[in-house]
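A single chain, nothing else alongside it, follows as structure tokens in the form predicted alone.
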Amino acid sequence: MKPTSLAELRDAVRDSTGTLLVKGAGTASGWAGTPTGVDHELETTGLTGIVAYNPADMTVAVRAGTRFSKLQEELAANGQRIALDPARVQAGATVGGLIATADSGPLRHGYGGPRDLLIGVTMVLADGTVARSGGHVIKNVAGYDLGKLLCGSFGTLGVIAEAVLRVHPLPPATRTVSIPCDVTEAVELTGRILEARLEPAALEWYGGALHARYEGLESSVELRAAATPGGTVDHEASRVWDGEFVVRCGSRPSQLPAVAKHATAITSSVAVGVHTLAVDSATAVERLRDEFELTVCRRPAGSDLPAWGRPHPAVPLMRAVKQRFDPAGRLGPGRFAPWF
């Protein structure tokens, strides 16, 4: 099923029985657990292009199916965009893909992720019944904000169909300091560069480097670039992985060396304890779970190591949640085994 707009999107849902596995352009689809038991498919591609958009207003609707990257181009057009930035956009990422996985990139250091940027959401629960949380407004505390229960969600609360994003300017000028360190050396670093208050929207220790990229007018850039402390000016740093399984792990930003130690490459925002790591075997990926907090596990095609570990203190809160919203566990079977 490829709706192409809210009122079949509701009907494919309302009208169907079984089970349903809710795919966008399919980027993150080796994310979370297997899918299993699925009867049907539930395409949101087809619902695309921009719904509301005052510049004025900083805020845009969107269609869930819509390219993040084509986004992006129409509101830089007019001289914003929405700060995110997730590797995989250029593969095609979708709008409600990244809602739904909560993915983002180094931008998440000074803007947040997609839970901090979204302020509106339309989605079809798994009933049928068309639900709005939200608004147009950046400053909104009417009602339950639901569009933050999707965030991460894999599909499996309600089918997200459109969503208001808040948009910033697109900044005149960047700047990406690189300092050649090590692990433990960066998080000394990055304590520095706090405390100097240089303010960088991305901070991220990549590749035998601390790459911090400032933003903002031309002048205030390059005398907060020439302030980073052993810093020189580089390129934009850019992502290299090569090993079987890729993890998302949580941290204190102090425990970046530990953390660090069992990947064959990583990226981290040291400053907020976001780390991204290849490691070669489920081996590592096991041990990880036994010292830090893992949210998503891009395995191998084929692995039978479970995309989640032990199931930690909110999966009795998350469980609840999913039998409000689903209790005939109609939507995304298999995602968040063995959890529920």
The other form holds:
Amino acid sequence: MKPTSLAELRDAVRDSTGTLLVKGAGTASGWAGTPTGVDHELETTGLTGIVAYNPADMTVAVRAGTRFSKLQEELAANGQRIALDPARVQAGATVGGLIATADSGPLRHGYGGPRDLLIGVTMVLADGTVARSGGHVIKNVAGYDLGKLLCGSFGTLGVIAEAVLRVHPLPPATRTVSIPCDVTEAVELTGRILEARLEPAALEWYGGALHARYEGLESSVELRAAATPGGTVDHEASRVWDGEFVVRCGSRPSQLPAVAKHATAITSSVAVGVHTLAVDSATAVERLRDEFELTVCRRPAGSDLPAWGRPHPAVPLMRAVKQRFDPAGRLGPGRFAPWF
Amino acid sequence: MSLDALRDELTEVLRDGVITDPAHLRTYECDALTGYRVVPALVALPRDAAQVAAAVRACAAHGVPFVARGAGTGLSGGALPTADGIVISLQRLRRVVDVDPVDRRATVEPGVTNLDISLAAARYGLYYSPDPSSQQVCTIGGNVAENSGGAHCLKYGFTANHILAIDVVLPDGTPTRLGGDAPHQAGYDLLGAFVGTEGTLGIVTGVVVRLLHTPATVRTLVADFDSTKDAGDAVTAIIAAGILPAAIEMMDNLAIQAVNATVDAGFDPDTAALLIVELDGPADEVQARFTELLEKCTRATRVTVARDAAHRAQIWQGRKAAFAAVGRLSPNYFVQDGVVPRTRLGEALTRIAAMGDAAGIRVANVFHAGDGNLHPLVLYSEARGEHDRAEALSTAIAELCVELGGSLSGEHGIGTDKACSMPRMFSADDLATMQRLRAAFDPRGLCNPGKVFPTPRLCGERPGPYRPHPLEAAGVIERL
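What would the structure be for the form predicted together with its partner chain, rather than the form predicted alone?
Whole complex next, starting from this chain.
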């Protein structure tokens, strides 16, 4: 099924029976649990285009199947952007897919993840109900924020049809300073850069260096780059997505060294404590999972490694929410196995 | 339900932490939306998370509804008690458990005030960013419930963007934790969904907040304009230039007059409107942007740049005194809190003025212009019998915001006050879907019932006027 409008999407959900797997561009299809017993695939890539965009309001409403890179192009024409830069964007990830997987990149340091940029959402529930929350203004506390609930829901609570996102101005200039160091030094350097009030937009460790990205006026980024402690090197690109097993994991920022020791490659938003790791075996993933909350994003075909670890304290609540939103269990079966 | 049995059970657990005396119970009959008053059946004052859980378990066992309460500074009746239920006050949970300068976070109990977090973090050069005007007294637990904002949220975001984890007692008495050590969660973002639900999903007993380094430089200006339209156009020009100020506030002449009668903030009494614009960040960035900012204020009749920190504090004191100061102009007033898209600010102000004229009621405007969050103050006299007209005007203004593509509330919440306007903004399906979330947390509906969502009983009742909170009248708190 590949609806091209909200009405078609609603009808597709309402008039079908059996289970549904929501699918965007497929760039994260290996993330989370492997779908099981899927009756229909529901492709969102027919739901494309901007619904409403008034640059002076600094918000944009967009259909969920729109390629994120396409959206960024249209915003860039007005000197604007969504301050979100997950690696998958280059592979064609959709707006809805990035929300459903709560994905983000180095800019999470300065701007947060999809949860922090999503200000309104339109969703279709498993019974065909069309529901909206939030709105088109940045500041809004009217009603429950269902958009946040959908962040990290992997298509199991409802189908994201439209999203309203906060827009930021494109910075006039950027500079990235790469400081060769190990992960322990990266934690210490991060503290020093923040204490110096240099306000980097991103502080990412990968490929043997801490990369501090500055955004702002030309003169300002130049000065801040020059004031950054440490030297500069030509850095190698992140190899993290080359790994056989890839996981995303969260920790206290200072625990980076403890996380990194499990990895063959790692990219880490050091000040935030969100890491993406390449890991060489299922056993290593299991060891990591004993200590930290993680999402498995890639595993070799045929691997029976469960996507989720020991249930965290809020898993019973997740089950209760799932039960209320999708009592028949139609959406994304298997995505949260073994939890539900 | 059995209130007598509940009282005995709570007394056993909480000892002196149970209020039953009718005179003392009246202290809890309202929050800062003083027009709604309900005396609760009793009040519980737990000392720690375990006692909160015990109190909630007892309520669940006896089928008695309960309402959590922090400092009672809420402006939407979110902490209004129910007559057949209890209030659980978090005032005794006020420990700053830990400030961690390495991982830049603080762990606090819910009764800690917003400002006390920043004070505890100050020795490390850190602070807690969201700054509601009541920050000297409002509690972090209440901030989590309301997703509180403030003048500096334009750049830095709201409460929801600054909370890493919360300990929660669920409505059946089960303690749990939402969020974690990092903003990566395995599964649904229940933390994000919880913040701003106005105390309807559970009671917060612990909060881990993100701390930021105080900015290197702060620069502030006051720009006077001949009309609110010119001031609004300047806001649009600033934003369009790609400048993201820490704050942009607007006041109209009526609000300026009120302030000038109360404090000396140096505001020109004859100006039609003024903007307070503040930039912060690295020195060179702020300096260059400040020059650009001045260029965007070409239509200003006068621009005053804050000379130093003391002058800046004086300007902000003027801004923050506006609500209480309006009491000088009018014996009674309603405080409204709506949001419009930034580009419709001028239209909104024009229409609000016309609506005020048509109703024969004065409206003062003080607001967060940068994010379109209006705070019209509807001035009236109870003695002259203007209450009903003023109340109708205030509601009509909130609903106008929705009509213009905005929201019923930017930071004060829906609570009891605006529940009946929710159908203006959301369809029955939208509201029913939100209720699914509520039912997942609170299937029996015992946790802060009657808030946020319209109910026939509530919407048949009439709201009352704004009266200053006792702490506000005493000059202890201010509000935006």
